[in-house]
Amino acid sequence: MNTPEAFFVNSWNVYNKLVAHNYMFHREIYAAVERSLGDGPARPFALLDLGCGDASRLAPILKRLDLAAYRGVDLAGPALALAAENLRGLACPVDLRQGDMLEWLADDGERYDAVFSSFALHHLTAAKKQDFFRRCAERLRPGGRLLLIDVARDEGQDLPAYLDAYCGTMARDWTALEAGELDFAIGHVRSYDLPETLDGLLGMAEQAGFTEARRLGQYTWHHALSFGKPA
């Protein structure tokens, strides 16, 4: 079933030729994170990474910060397997859990300082994309911060524009991949993606309660927003 954890359990080499080449621009977002979270609080501080995937990305700027604590969630227990070993060595308790990131925000009683979540949040619909923010900003301390890597239509692009304009960039540019690779890949994207426009997503942001937005990057339609909470 092509689902989005399928995507990851059936598609491990997918996923690594899309990082190895930079087709979602990994490198360049991620190194505006690293620049973000270097920014944050002198103390250590505790994160929790919604939609952790294997945290391969994410991992080796971790072991160069100064952390309290790293909770990550995703659906996929073998990503999770992957993600013990690449944050093995962390100078922090690790934890790492099973389940859907919006019930687990529901149910998760701790407090964070940082919460991240990288090419998850364009899965969800709208009403469900604004409850990821208000659920968020519930766990977040004050003055803590939401690290979003996301998809975004531009301004004035319905989803079908966006998708045509997305997966013929795919077909053209994403040369890496076998066909049979490529069609999966892009059969994900038309089944499952539904990006918002990134004005969409400073509104849904506002209403959730966080009072600063920084665009931290931009490539194509690939960002790295930060949102913060009021102090």
Ligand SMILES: C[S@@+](CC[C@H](N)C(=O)[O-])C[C@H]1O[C@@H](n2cnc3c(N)ncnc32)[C@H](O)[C@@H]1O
Second form
Amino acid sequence: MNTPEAFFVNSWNVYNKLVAHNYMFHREIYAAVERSLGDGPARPFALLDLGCGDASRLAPILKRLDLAAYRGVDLAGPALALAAENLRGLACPVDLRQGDMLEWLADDGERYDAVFSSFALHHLTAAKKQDFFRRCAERLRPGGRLLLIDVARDEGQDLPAYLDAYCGTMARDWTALEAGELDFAIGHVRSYDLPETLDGLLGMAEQAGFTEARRLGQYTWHHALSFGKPA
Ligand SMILES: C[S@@+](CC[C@H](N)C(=O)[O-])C[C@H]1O[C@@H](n2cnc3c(N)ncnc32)[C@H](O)[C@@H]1O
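Having seen the form predicted on its own, please provide the structure of the form predicted in complex with the named molecule.
Next comes the full complex, this chain leading.
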């Protein structure tokens, strides 16, 4: 299957392995996300998670927060089945939808206090990323926040240079993966990853009407960002 979600449908165990070894800095990044979400509104809040995958890293955090509702959207059906397991016990309504996040954003009639998206945006073209920011702003209540985790190119680094650098790091440091798993992961990155620079992402957010951009953490090319919609 030649699609961005194929890696996660066919090889969720590979993704789990690289998360378990913290190769994409999930540990530090999700600690920053928990601090940021814990800083949010005092009342229970509604969260939309775009490209939620199996929600395995977010679920334990959500269980410690005062959530009114959780909705997760992902292209990969098998990941959503795992998400349902991981989110079991959450003390709020949980709604999981299979589909494309941009299409979902266009059709969704709900309003949210927070939109969260982790390591999914970089698969979209620049035009679609801009659309993503615009539609997220539409879905958020006034004073709501977009929490974005994603990879970004260094300033001045073009896509081929980024891909060479990122895949070079994978080949050197992701030693827990079997050779076949590493080849598969590198093939996925080279085929589907289209990260912007950090300034590019900040500019898109500003153009979509977000006023308050915060950098929650950066670990090599892996960023955690928060964008506020004016109250
Ligand atoms: C790298 S995984 C991240 C999973 C989880 N959010 C995390 O941070 O561990 C990327 C996820 O985004 C999903 N995805 C990619 N493009 C998508 C799109 N256009 N719409 C919905 N989901 C998408 C994939 O199926 C996959 O589950």
